[in-house]
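Presented below, as structure tokens, is a lone chain in the form predicted alone.
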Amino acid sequence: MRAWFFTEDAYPYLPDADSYESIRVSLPNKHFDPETGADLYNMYLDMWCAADEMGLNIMNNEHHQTATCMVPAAPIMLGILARETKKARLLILGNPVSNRSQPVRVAEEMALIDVLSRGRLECGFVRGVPYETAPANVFPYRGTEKLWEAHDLIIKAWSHHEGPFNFEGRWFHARQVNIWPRPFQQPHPPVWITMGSAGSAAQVAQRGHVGAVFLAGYPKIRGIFDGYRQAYSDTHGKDMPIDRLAYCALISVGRTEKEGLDVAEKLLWYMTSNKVPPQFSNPPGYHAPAMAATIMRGNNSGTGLPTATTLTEQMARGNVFAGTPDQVYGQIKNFYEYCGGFGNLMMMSQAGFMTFEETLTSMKLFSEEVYPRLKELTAGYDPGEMQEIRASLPDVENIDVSALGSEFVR
């Protein structure tokens, strides 16, 4: 198992959330602090280099026009830490290359950090919320065609070498491609994508990257990652690597019980800030149009971070892991097995108004009594015994965890 820190690098201090109509796209910038910004930079590059030190491995990524995520520029965000961190993988999850006119810039600037951290840099590309359509000035529809797109002519950019080709796709053209530097990795970085049905995750297995889920939880992690490991087979002819697959989670690690949820009750600002308005979160052409339909009659289930949640529905859930190392180690074993394992586990470790005296604290428990478990766990991983576990407990797709009390997350 390897773990990665991850924080949005939010930027909390807002008036009343009925003074404005969404967090995202048109909050007014005029409530950013410039020296209250500065501040939160720093400390969360600090967090990020105590997670160096911790032995964790590093995570960031990038929002537009959003109070949830203070970085545009993710890359510049991962050359600061390309620099200041030793051993520390480094993850961007990611460039969103859908909304991006220059795919060659990305492979320059991923080539780039590379080459600055002497081969650390783990890169993902994703095909951006919902939210990032507008500020990206880019039309909503066939985002998951141009990612693609994006990502072939990534690759070749990285690992062709002997001068300059010109691409011809339909949504990308270059001429004359010959990036400087080429990457420290060869034949490029690891690359990551972001899954979220068993059909993106099929596309994602049958290249072999790794695939990345965010907060899918109990009722949906079974279906993704089972497409994702059909895919594998039936591409690769063998059974697929732990490490191909990845979960993102809100983590909190405490000394006590209560500690433990007191922190997680801070997590969930990451979910419970998230107002947005329709013509932000379901811009026509983005989503399938069954599934906009379904959201137009009022039903937003998958379809984005709910705002109105209890700590106690997000743990039966899966979305959150909280309490002692005891106890959140055995969260995400339960999880882990339920779901047929997995090798990466992305922890969202600090959001909100979370202090960096208690993210240190949370970062550092889990570091020295839960990450050692989970390598444990995940260095026994056997297929076949893993599917005999899995198919022991019972699927539950159909069950309403909302409603389930707090013994089930014990």
Second form
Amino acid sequence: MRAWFFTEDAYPYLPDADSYESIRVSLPNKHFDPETGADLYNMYLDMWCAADEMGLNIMNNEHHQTATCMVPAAPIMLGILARETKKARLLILGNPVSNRSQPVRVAEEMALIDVLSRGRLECGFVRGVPYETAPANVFPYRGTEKLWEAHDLIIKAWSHHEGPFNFEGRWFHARQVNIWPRPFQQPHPPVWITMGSAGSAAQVAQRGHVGAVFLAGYPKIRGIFDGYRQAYSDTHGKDMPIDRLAYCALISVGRTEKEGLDVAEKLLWYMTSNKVPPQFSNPPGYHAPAMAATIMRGNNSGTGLPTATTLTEQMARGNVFAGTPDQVYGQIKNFYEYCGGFGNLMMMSQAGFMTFEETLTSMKLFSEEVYPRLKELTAGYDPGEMQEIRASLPDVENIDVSALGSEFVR
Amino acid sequence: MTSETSSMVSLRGVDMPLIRRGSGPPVLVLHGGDGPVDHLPFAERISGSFELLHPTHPGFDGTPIPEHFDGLQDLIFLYLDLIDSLDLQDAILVGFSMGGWLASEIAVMSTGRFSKLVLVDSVGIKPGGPFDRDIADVFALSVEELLQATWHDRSLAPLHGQMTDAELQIIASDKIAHGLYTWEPYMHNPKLRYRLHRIDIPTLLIWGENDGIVKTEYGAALRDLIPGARMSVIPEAGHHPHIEQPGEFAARFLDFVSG
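Next block, the form predicted in complex with the partner chain, ref. the form predicted alone:
After this comes the whole thing, all chains and molecules, with the earlier chain placed first.
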């Protein structure tokens, strides 16, 4: 198991949520105090550097026009970390290539980070959440097709070394592609793609990339991971290596159960703060019409995240792992066996008002008391044995999934 | 009730539903982003003395978006094929909102098959500068703001809460098609203003006085770019004067096309 420390770099010092319509897209930036922002950027960088020192890997991402994530350009933060850290693998999950107009520029930025870090980059590509389309001014229809076109161009830009090549696709045009630098890792850095259904998982599996899932929980994880494993063996004629799957949950480890749960309550800010009205969560062409219709009716927030939730409920869903080291290990192991195994745990271990000290306490307990046991757990991974364990565990029922989006892809 | 037939027109693999209603000189109706308008009371009045030809743009009313479609230009060329296949002669061309933009684009290509042009609360141009929001961003407005901008009398607005799932899915699909045809440049073609001078048939702009999507000033700017065009503003109406004031709308339309 490889663990990836992740914080979304929130700016949590906001007025009462009743005073604004949306935390995304339209929240006026007069509420952003640059002095406070400078403190926060430095604190988040310090957390990532601490992760490196503890032997954890690093994950970051970007969002736009939102207080939930202060980083609108993840490659800038990753460029700093490429220089400041020594051992950690550096995962960007990811580049929103459906919303960016120049895939060649993305290939260049990623190659720079890979070279500067001497080959520590892991490069994710994402379609992006629905409320990213307004800041990008992008029509989200066919966003997945657009992602794959950008992906194909970037992979070739990284791996072609004999002078300019031509690309004239449906969305992107570049007639003289010849990036400098080329990546450090050969033929290119590992690629990660987010997925939210068996169908989207199949597309990732066919290409052999790491498939990453956010907060699908018990209700949906089997469908997605099963879809990946099946498509992988169908395409490649062998069992999927366990490092091809990744799962992201909110994780809080305390010295006592109470401490773990109290801090987990603070982590829930990530979910409860996500106030987004339908014009931003349901732009035309992002969701399929059936899903869009349920948002229009008001039965679904469209964000993929419940804005009203309890810790107990989220722990039951498998979206939050929290408590003592023993408890957290047990919860992750249960989930791991239920879904048939995964080799990457993306751990959102800081959100909202969680302090530097609280975050480091949790990270340290995780890295010293949980992580070694997870490594041991996955070291003995045997696909046949794992499937037997999985088959012995019945589907989790009685969890209301109506409040969750059908396709949560970041 | 006037006679009505519906058929499917197939144009190089793209199927378009076509409603024909009434009898008389042909009126080609191009609907806007809210979908078909053939069933509305104003259409009933007009079809008493004209034959309404009402196609549904691909993607609207539950029809599929053709795989190769990316924007309004695909719709323009589909309509050029349709107009040829119908062999229209001396037809009246009328377009609502996005359909008005479509009608303008067709007319600047050639007015050979048309005798008159009617544009209703039409989009298609950008009169202002880069920082001016000439056309309300309907895809970013809240439900409340959109109602406010669209209607003079909001009680006439359809209520999503009272619709069936199937009806809501049609509206969701309509929004996708609307976005496909209008996203960027938003609701306009920067080149159109340099081509509108080619429209050489009598043109009437009908506008709702309280339209908050494209205001009457926008209509005046569009009028000024079309040689000899006139503009008729209907009071107590918003973006859909044909719905809010069907009698007044039909009267002004009939007065223009019969004159």
